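One chain is shown next in structure tokens, namely the form predicted on its own.
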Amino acid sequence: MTITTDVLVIGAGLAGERTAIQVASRGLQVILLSLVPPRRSHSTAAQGGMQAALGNMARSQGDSPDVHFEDTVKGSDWGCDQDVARRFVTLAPVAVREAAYWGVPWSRVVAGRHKLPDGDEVEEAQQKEGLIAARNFGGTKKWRACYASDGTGHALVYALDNEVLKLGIQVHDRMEAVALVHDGQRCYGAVARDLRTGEVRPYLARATVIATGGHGRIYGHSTNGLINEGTGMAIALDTGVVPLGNMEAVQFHPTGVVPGDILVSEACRGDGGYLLDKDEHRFMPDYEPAKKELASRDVVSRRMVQHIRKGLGVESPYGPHLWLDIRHVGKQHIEANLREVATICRDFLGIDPVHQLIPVRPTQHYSMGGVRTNSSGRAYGLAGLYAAGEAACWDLHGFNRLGGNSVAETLVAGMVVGKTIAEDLWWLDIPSSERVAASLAQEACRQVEERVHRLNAGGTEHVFDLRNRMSNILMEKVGIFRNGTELAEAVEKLTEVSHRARRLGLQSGGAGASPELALALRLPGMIRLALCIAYGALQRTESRGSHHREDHPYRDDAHWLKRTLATWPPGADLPALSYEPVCITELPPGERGYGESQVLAGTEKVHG
């Protein structure tokens, strides 16, 4: 059975739900595809806070978009598209205040004098009591991320699903994008199929739009939920002419859990908290004597590398961490504020960090990189594509994002993305390619089922077993610290797997409800995105915010100021890799500001 509608949205979470919100209140019919039901998508593990320069707490004097602007530059390390930063600082205000009109429970400011876990002391003024707060996060020169409590993901998620509940907007969960109705020029929707039943089912639509999160558990050790394998990205590089944007340049964050990288929030050091080694001496300021832990999240993350790599490590059965402590923080400061982190603390590790420090390590986090759009959300190289939040590359967060950034993201992306829908259908109608789209939806159907039956016929590699080879490499060798000889040698073994991957067969008979099945289907795809980073990350020569190359220490901006985008061809083994300019309109490179910074100025060496 074939469904219609106007709009149809891979992706039920923040940014999927944002987007099909602004395009059903302009009249269209939208369809939700999820994997998951909405209230159960990644967005509900956001927990520190939503950026946006409000300007209502004693340290946030002074904020504004401008400010805002120049730290997200900074923070990119100047890989963003600077047209798209400034629009994204300028609707960042509007969407959190449209969150709180929507019942997002913002926490609030409270007038009066209130004691600093550092021990300085604000005054918080009587006029600003009750408006939205904000607390500190990494990277920022204000007081900027927006919360509530520290379940800001959660609270959000909830108000946007009331949302599309009164819209009517239909979501259709547990099931699965696994390939785009196209001719190479027009996108007519997507093929997907049934996780409870097996069944393929075509879905044509006027607009498609990509807003399935990011690929994080291609690497396997992954703050992210175990959804996060990139689908969305894989089924727009399957159709060989959508690029993806930058897509070497992957963030860890520096606080995942030891075991399980669960993370615990960025709010914990905004709030207060220390990293501390084995001896249990604060070393951040020792290497950032000015951010301390609050620099940018790629900086942090290698200076905590760096430090284990001292032998300052904590030793444990699952590998070398640090400490976090908050303890100094005070219980009523974490019951109130960072109740989520004690949870996941008290439930996952055993300890309460009101009183005992919390083992953490670097642990991968987040895609810059992703479906490449223009600054209205349009796709590249398919027509009636879109894409939005981690799935996109925007391109508003270069190579590094910034904490809170990436929240604001989704529904600033979203207000952008069904904005821009609206407007093409408006004028566009399509009736007499609805045969020929027909056609191609009951062709790619043909195709997604011939898949399953090669799988089912029977092979020699085991799913599983490529999957945990394809992630052991990307985190042996495509990690934190990069270099050339490391890189090849992932671009050479991951080829190897690609090529595995064709011999694929199941273990299991595949009938119904089979995740072997379902991830067979997948895993070709997010060997591919694995390609996409590891070979994007051995021909760029230099080092830029997450991506660092050992062998190429500094960034390269005579050289290097653009952006990777990687097609694949048709049968090809690797990606074609193509470069684009940034689009820099106020602010020229310069230093970010972090102690690490080193930039290379033709032979002149520039350190911060």
Given for the second form:
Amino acid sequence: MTITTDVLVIGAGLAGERTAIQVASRGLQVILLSLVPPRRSHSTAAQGGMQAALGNMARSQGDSPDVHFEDTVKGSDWGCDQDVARRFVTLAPVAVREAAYWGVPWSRVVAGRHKLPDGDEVEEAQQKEGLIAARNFGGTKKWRACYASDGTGHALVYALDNEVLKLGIQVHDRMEAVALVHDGQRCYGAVARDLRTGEVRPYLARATVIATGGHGRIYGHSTNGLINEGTGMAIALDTGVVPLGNMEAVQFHPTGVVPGDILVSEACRGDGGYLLDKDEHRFMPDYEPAKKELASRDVVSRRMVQHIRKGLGVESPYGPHLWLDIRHVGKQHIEANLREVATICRDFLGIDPVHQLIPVRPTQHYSMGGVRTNSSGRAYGLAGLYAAGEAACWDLHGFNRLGGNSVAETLVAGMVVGKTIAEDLWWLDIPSSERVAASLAQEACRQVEERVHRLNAGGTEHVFDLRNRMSNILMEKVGIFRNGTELAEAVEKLTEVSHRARRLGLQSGGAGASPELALALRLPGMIRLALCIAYGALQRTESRGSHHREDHPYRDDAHWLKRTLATWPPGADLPALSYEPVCITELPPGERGYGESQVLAGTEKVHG
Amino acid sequence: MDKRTLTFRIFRHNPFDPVSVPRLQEFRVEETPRMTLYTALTRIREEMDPSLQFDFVCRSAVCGSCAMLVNGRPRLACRTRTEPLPDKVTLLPLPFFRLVGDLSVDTGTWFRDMGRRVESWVHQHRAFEPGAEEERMSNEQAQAIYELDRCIECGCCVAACGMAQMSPDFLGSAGMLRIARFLVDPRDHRPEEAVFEVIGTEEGVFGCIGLLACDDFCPKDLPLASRLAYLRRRLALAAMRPSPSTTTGPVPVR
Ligand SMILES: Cc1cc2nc3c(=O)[nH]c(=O)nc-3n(C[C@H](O)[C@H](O)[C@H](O)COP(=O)(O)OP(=O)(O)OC[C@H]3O[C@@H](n4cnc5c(N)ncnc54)[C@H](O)[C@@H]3O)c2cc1C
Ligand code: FES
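Let's compare: the form predicted on its own is above, so bring in the form predicted together with the partner chain.
Full assembly next; the chain just shown is listed first.
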């Protein structure tokens, strides 16, 4: 059964839902696809906050979109597009207030004197009482992260999904897009596989949006939800014409718990938490005397790995880790503002953070790279295709995303991309393309069914083996510290895995919701993403943001002030890379300033 | 500590496989330190039976995907550490919800329908003004809303509810809590009658016979029992107050 709609949004996290709300409010028909019920999307897990320069707090006095802009551009290590960043910082406050209008219970300013965990006192202004509050987050000049107690992502997802309900937008959950329908010029929708029944069906649309979130789960250790396997990026790459931008830009989070890699929020460090080594020595001030634990997260992650490599990590059956110490923050503050963190420690580790140390290590956290679009959200390479949120690279984050900027990005991108689509569809003449679309869709479905058939027929390679192999290679050789030798090995080994994946076969029957079949269908695309990351990282012979090359420790603007674009030519072994300049409108490249101090290693010195 | 070998007896059935019959299957797994049911089930799927169906997304008790019956009690599997469990663990899918396969059930469809029935959105008269400052609210009030907004739609409350098993249209305490959430929100302007029309019925508060298993099994410790009592009180008060449409008499019960 073919389903036809104006707009097909693949992904029902914050980005997908905000886009859907925007187009629906313009009177267009929209269908949301999601692997899971929308409220279970990974966006729900965001605990920390959403950056928007409201300037309501004592410690955010003097904040403005200009300061937010500067933080974002510096944070990106000048890898972002500044026209996008400018639009983003202007719209972020609107997005926060709109979310309040939809019911998000943002924490509010309480006037009067308050003692901060570090002993300082602040006086919140009487005239700001009851406005939306903000807290500190790593890597920003001002307190700017708006938050809803300790469940920012949850509160936002529920508020947005409530709007989706109210507007009567159709949601097809447990429905996975497995291929795009296209003719090399225009995208006509997607082929989806029903994760309840196994049925394959086409969705035809005048506009198709990829809002499928990050690819974190292709790494062995990730804070991402288990469904974040990058499939949306992979089906775009599979078209052979749509490029992915800056796939080598992968962010790690300093504080995933061991074991399990559940993230404990940046707010722990923002609210005064310390990082300790095996001797319970607070080591961050040794490396970063000014920012200490509050340096941007790629800097903190790198310092942690550096410290562990010196043999100062705590040994454990799950490998070495460090300690996060929030004991001195106090029971009251922990229970009130860090409740989710306390809960994680107690329920998953059997640890009480009021009295005990939390075992942490850096893990994969965020994918800056994604489906390359222009500043309005139109994907390169195919008309009628758009992307938003973590799956997209439009490009706000460059080589490092600021904590709290991505939740804000999902909402702003949804507004912008939704508006673009409404404008584009106004001009689009559909009837002429309908017949073409139907036959393309039929062919695309046939190809998917053939893949299923081949997997069911048997093969010598097993899905979980190959998946684990891929994710270990990434973790070991394409992690926080990178170098030419290991990256070359990673490319070689991943290519081998990619070849082996041609001989994948199922061990169990593939009927209904077979999890083995679902992964077997995704895996080849995931491996191609892994190759885009490793190959892009190998070619980029500089260090920028979270891409840190031990053998090229300097940023090299003369050669690398540009974005990597990776496409996958049909039948190729490796992606084809090309480069494009980044858009610099206001702030010329300079020192990252707030980031890594140059006392050691001199890694952040600007070169060229 | 001696290493234990855990025996998992797991419900198996694939409704889309014509030869599948519902049964319990045993798997033996060596316990590792800090093991949770997420760790254990993942190992079973990856090392013993790749067809085993279950749902985890966040594995950190925030997304509500993974509720199942663990030795008879509805729980979030990701937040269930094996250490306190006995050597034999029986895992069954949540009752009440439609079975997708093995331990996977369709909670999403039920909760979406509930959301629609209770009109789970802020009812406002005015439009959003992009240029305007946000409406003020005390932090206390924000906290109070947040407190009731924390439901993760895992389905434990409904699965534990004797009434829900008997009357499938019962909104459950999840539905009541959702309404209570909007009643404390000053931004919500739905008319009181509309609220009572939904909850003043057998599908609403009158459907509840007060077993309150929901309250015991909520993994988020939401105040389900106290909100139910609160809604009842509000309903009773409204029934005593003369309203403009019906001068006296009880709230209409359909
Ligand atoms: C633990 C954690 C905490 C975080 N905390 C913060 C924070 O405090 N502040 C902040 O700014 N950012 C935070 N982030 C990052 C932020 O949460 C994400 O970047 C953001 O929520 C991504 O939203 P999204 O809508 O792009 O994707 P997601 O929320 O991941 O949604 C993706 C959607 O796509 C669907 N989908 C995927 N593939 C397919 C397919 N093939 N077919 C159909 N549907 C598909 C999924 O079902 C899902 O609905 C955090 C991230 C993590 C991991
Ligand atoms: S996996 Fe999200 S609640 Fe258990």
